[in-house]
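Quick heads-up: it's one chain on its own, the form predicted on its own, in structure tokens.
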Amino acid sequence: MSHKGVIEQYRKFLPVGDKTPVVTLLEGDTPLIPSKCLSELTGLEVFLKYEGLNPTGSFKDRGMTMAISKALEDKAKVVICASTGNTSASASAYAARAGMKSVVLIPEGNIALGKLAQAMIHNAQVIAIKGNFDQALTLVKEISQKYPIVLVNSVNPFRIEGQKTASFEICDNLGDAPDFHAIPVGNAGNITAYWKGYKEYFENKSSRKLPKMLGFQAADSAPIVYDKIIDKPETIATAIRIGNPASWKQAVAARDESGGLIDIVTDEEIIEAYKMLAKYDGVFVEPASAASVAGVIKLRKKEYFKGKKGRIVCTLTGHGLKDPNIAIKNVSQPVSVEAKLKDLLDVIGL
């Protein structure tokens, strides 16, 4: 049977009626991809999900389906989101597959071109402040408060509820939740919305046991493992460069309620996972997906696994080229020799 978007994959568990039009790029089913450098690494069974596969290549296309035909079943006519990209992307694209008008606050300077491309290529309103993604979110939350304009951020229940379904194709995908889930931790909704969706599938004898959420910020954009606002948030991970998440509180919850952990990583932890993926796996990410690979690299060290058996799973939230500049950066430069096959052997090492 062939995919039909998440909304009608799971419908039984959304908030969708008779009556909710489904607005859809064939999101989800994204593959659940064996590594086996990190297998070795840990001893553990380790799976990436490999969420850049999404239409607008992250996972925010999940829960944009549920927003944006949510706000349709309403009648909105206009959505609004604060973005560091992957949101603009994705909801510009929902926005302009059901025909609505999407506006779209970014902090200026600090977002990545492949991500902006995309919003504007789906004819969003692109506007840039000069100021951070907490000031762009507060913003773009008091507009949609005072005026007809839907908010499509993660504040947006429905954007959760989209999300969750991640969770339950892992599931299927093994036959039974993992042990442990890596997670990046950006403004928050991802790590709660997995933990929603393996309690509901937990609930419903659909799996048998729950995960332990293991979540990691950035180094210097890490609001939670801190316990305080960052109000200068930093780091080259631009996707989770927040520093007030919007459901903070609900990933404190996911991390206690699952006996798992937030902690950090720092860039260069980051950027030698996001390498490693590449050379070992073949699997391209944007910066911020390495966080949880890059976390999962560090409890290695740290023995946090030793002793356990079973499996985990990472998430690889987008696509490597939504940041193709930080890939350039970090790995050495095409070699430019004459056009003779003796000097083409010559660098080729034959």
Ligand code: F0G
Given for the second form:
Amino acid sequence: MSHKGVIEQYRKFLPVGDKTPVVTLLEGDTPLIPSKCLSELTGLEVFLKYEGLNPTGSFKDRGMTMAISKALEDKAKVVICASTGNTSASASAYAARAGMKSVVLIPEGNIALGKLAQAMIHNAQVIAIKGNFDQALTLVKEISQKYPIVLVNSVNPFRIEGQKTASFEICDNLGDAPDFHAIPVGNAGNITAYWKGYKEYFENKSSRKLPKMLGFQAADSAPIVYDKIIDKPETIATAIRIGNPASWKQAVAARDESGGLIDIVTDEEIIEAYKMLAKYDGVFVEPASAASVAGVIKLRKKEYFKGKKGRIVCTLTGHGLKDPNIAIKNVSQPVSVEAKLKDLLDVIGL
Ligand code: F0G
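Switch from the form predicted on its own to the form predicted together with the ligand and give that structure.
Now the complete complex, all chains and molecules, led by this one.
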């Protein structure tokens, strides 16, 4: 049977009824790609959950199909979100499909080009604020409390419900949950959703074990690791440039209940993992997505996996094409030659 989107696929695990109008772009059913280089490096079997292959290029679509369907069920006309880019891309696409207006607040100057283009072409009202994501989130929360506008950030519980389907897919794919699950942490909605999904599948006897959750924050945007709000978060991985995550407590619970950890990875480690994925596994992700892989490499160096067996899944949250500027900045540049065979052969080294 062809895939009909995450709501139809996992309806019995989701708070939808017969009357819920399903707004879908057929998100989900993303590939779980074996990673040869990471498996060799760690000695465990490593898989990449490539969420960049969702319709708008990130995992947000799983949550947005739920949030927008429920908003439509409630006859909402306008949705709003704060975003480092992917939430706004997804919200604007699903709102367009539902015939709703979308308003998105982004931190001026700190959003990847592709994501900005997405929100704009889907006809969102895009507002760049002179502040960061945390300030934008505070503002949209206030607006949604005072006006008839539905908030579609991950503080909206339907977002978490939709996003938990990624865990279900992984378990269905592997025949069980993995032993470790590595994931980037920004606003902390996704680690919360994955852990909820793993627990529900386990309780339903659809899986036989639970993974240890391994979360990774960028070093200068790591409020959970340092246990304090970061007023001026910084990182090259703009998607996770967040200093006061909404699902902070839930992320800590996922870490502690699973016996996992939340650690930092530096921008250098993120870029190294980003390049490695593209160069050896043929998988192009955006920098924030590489935080999960950077984390696994870091843990391997600290011998965390020593003597351990089993499977590691790394979530790759968004597509590399979202942020082409970063890719171009971090590799050698194309050479320019005359349109002559001899010049070309010289350059190729033939
Ligand atoms: N990776 C990417 C590519 C993201 O866009 C985000 C979050 C994360 C990881 C972190 O996920 O917030 O659930 O912990 N992006 C949000 C946005 C904040 O506005 O698009 P999280």
